[in-house]
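Okay, so here's just one chain, in structure tokens, the form predicted alone.
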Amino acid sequence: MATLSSTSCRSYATPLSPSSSSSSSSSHAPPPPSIYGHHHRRIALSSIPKRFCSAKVSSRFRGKCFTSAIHMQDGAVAPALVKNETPFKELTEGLVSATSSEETKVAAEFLNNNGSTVSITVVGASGDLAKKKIFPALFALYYEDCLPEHFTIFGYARTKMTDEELRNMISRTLTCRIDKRENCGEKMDQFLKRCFYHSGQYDSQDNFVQLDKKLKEHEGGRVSNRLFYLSIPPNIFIEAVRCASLSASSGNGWTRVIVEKPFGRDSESSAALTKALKQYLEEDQIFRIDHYLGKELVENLSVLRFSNLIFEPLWSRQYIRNVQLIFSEDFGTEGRGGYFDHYGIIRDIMQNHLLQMLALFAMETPVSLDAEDIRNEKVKVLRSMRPLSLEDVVVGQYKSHTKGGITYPAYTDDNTVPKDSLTPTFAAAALFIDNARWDGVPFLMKAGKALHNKMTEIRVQFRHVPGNLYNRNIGTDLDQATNELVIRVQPDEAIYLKINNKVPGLGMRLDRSNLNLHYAARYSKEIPDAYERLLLDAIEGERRLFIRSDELDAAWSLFTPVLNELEEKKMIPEYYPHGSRGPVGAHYLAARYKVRWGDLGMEQ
């Protein structure tokens, strides 16, 4: 079977060779192919011959998006596509020896035959996620053409629904691009009409059959590639997919299934869900997904660092000071205690959020765009990770506090926490990585509920000049204004580098300025929201933004010992007011090396 990626989407082609899955490390070599598993590759078009190229290759695809790349989907063919494995072979491996223009018509009638459907299945369909993301995403997506032609989207859930009464529910929450509104009705109908909903138990194999068959009938025959999406909490995680596996998996295509966090609440359940997954999937059909590695801003850290001279030669211990990775939000719980509290901020946030965030920071070069070279290298920055101490982390939790006659509740206000509940809302740490790069370079991660605003950025302080001239004659402390490099993920995106200048005029003053590339000002296009962009990485079959089984357990091992010890412990939390900057504590931590937090009394 072959797909077509978008140019306008996404696009990353890499050359087709052995060298690709070599790279891997030895543990995630690709397994043997199963009726389950499929072993996903990319063909770059500049390895294509010309004549292999012609328009007709993309004319039976909707719109821009099926032009760019040719995504193969190879081992575990059944014996219905026996039909197609001439052309199929003929476009993988002896592109070379196509000459005649019938052979280029053949390959360009393979590539746009109407043999194949992408199925798309959200499990907890009524839920808020579902509702407020999934939905609104892959509309978004279909509004930009970025779907294939035949697809279908099923809705499953325990909640009596028809298939009207779904299509009414996220029509709700469906909008439009800005700059294609006139036919947003239209569009909208035409999605809708695409959406079906099958209610059913999330542990009956009974009621995934009956799913599969009405799957059956909407798939026509074609060639069937299916996605689940479990938008479920994770105690029925298993179920879902023992069901989904054995009773509604692909007979013929792949079957891919995308898992929402959180992926365990330490080492040890972590593992055992990947275990228990296992048994159902192989390990390239998991899609472990963190939305914030779908955000532009996270996505573009290493452009910005690898396609750009001036910063590649900089990021490293010789010129940085200090990288700090800050998550506020200005809302506390608001009726998500109840799941909350089982977590706590140092689960929600710190452990995938920020530190995925931080392992795309500070990777190594990797050998390719692959997804593997790339996930490669985020695991090798785990691994070089000094363990996490309690003396290295501060936590908090607010407390009600009255402002301008309003008064805010207290984290224990909710009704869904227990009183004496000991969760933080608030936590700082100090991470370390032990290796040639970043030796001795403090990471500083803080995250927090009830915040005095909602923002979430990565600061590089840069160290200062060495014998810097404008110390004593201008009485200004350069050492504390010395070089910042801002990338605000949200809202706002932006990035940044303060630097300083004189200010006009005879005399000789500094001040601080921002070179500022500001994406609404540079960018007339809307920024697509972290769940369009992953959707189509796993209908494409792109990893690259999924976190694998080794990154999971790489990460637990960091965070587990210590929230171990804050439990048995019962460590307190340093209460600070709704609507604060947070603990006092935080601001002793960054202290003891030497970093004064970025984001305190900046300008903005």
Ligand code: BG6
Second form
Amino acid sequence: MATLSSTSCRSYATPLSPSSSSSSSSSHAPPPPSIYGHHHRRIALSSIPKRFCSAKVSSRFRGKCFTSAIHMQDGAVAPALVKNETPFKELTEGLVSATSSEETKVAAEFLNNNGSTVSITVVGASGDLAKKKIFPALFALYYEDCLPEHFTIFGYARTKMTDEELRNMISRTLTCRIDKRENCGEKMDQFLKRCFYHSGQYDSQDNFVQLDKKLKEHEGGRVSNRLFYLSIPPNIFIEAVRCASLSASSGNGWTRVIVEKPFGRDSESSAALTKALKQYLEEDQIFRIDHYLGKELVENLSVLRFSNLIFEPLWSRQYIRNVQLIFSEDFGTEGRGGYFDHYGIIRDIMQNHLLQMLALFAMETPVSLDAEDIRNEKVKVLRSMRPLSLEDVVVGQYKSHTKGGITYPAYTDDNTVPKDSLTPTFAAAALFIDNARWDGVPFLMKAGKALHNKMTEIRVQFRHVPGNLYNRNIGTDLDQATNELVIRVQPDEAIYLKINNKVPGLGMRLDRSNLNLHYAARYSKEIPDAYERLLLDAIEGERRLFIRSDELDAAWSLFTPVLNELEEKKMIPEYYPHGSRGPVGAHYLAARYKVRWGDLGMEQ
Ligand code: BG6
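Follow the form predicted alone with the form predicted in complex with the named molecule, if you could.
Shown next: the complete complex, the earlier chain at its head.
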């Protein structure tokens, strides 16, 4: 693969057209028209941090390559750097068209090896998310050589801990890639040596000043780029952002902040949170994470649609009868009841994870693969949706159930949940997109905890074949046996299409079979965790998979009215046994729109 940098950890196996592969060195050829070519070029260069710049790079390139200093309240701004980050496209085009191949090589070397460092501070380092997801993802990136040469990781939390204790804590959850495992122990030791700890309060500027000092020591005078990952409860977000921005933002590089949901509880609180964050951060410094966007099959949705001729023409009300977005977990709140009870399943899963998948599924073709173009399309589709109404929602809550001599607890048995809680642990909803493409197509969502299985999938049920010969002649009810495309996001990733097929033999009997792309069988490489992709994107300044504030507003507008109504009317949830398939109300809701949930069929 022809790339400017041979160190990119992101490999792109799609074969390139001859024009695209030659253009990366000295050719002045325009970017290839295919989306692969475009994407490839972006990624091929992506291991080169945007902010570095070689003095040898031509003047057209120079002056564009430093990313913006962060305009923090304390005026900690890098001296006269460009106001906004150079769009990566411009940077790469600058490199490709304005430099000789020798200059390009020098620039790439410089960009990779010199002048800057990335410090990643995990705020809330002793929490569950940090231990289970963030540190392991950082290690996986390190293991795959995806982190820049100069980087430091800091854990920040209130707990008193030494560097060594943090390392011990982290090391318990680190694992090496199943498909590699070479030098695993060695790599782990090297990684842990680059992890440090700072104990402090989340609302103490002084404590962040001390952190800043330590960060500077590690940065050793290089251009400092700082990423803060806020893995803390929402009530202390703002204070932590205030302190980090005023006391520990970079003086001469970029500062970015990753925030985890919940982003508010409704439109009003979400807007207030955004407003407060923007007192201290520019929108493009805020990386709102929805980890479902980092999942492999969700990332693949656009590829499936926009790079295969066979799907896109069918992607509308003309051929699609309904779309189902299904999330189920086979465990309850288990210790997270305190958080969960304040939010419920609609806010926890539907308003973000399922809605994000829906937006990617239903959006129009973006102008390009650039973050803003994609997010513009997502916002448009969200804004075309009808706010959810109460009659289109079913809510449930799991109750205790005994099976095989084991008693599984009810939601309200969780010590952190009030005994009279009405918070839904299950919900089903019918949503509609009032635009030309999707008018009248029900988008059904279903999400629940303590159900019979753990699964996330998108199911697309197509209309029946009009005047189907086999319906008339053989008597098979092909209207029921509709074509269905299933995108199984997890576990055991797969994309399969259910078709009607002739059973081999001299007779004429039809059955339903699957054209099956089963990832484990097709690809030997282990699928990276969503957090790896998202952390790498944040380090590279790629915003495509993060939620923009207008997207968030649009998402809340759809759910806020019904959430208010459910709470005001104190709607009693339908109780379902722990480990069951959820409340029957979900079937009635689907039936109202002449839909059968695809995950309940005999053959799935
Ligand atoms: C989180 C929710 O966002 O996603 C949890 O808060 C849920 O309640 C989790 O369990 C599911 O994520 P995953 O990646 O395990 O499907």
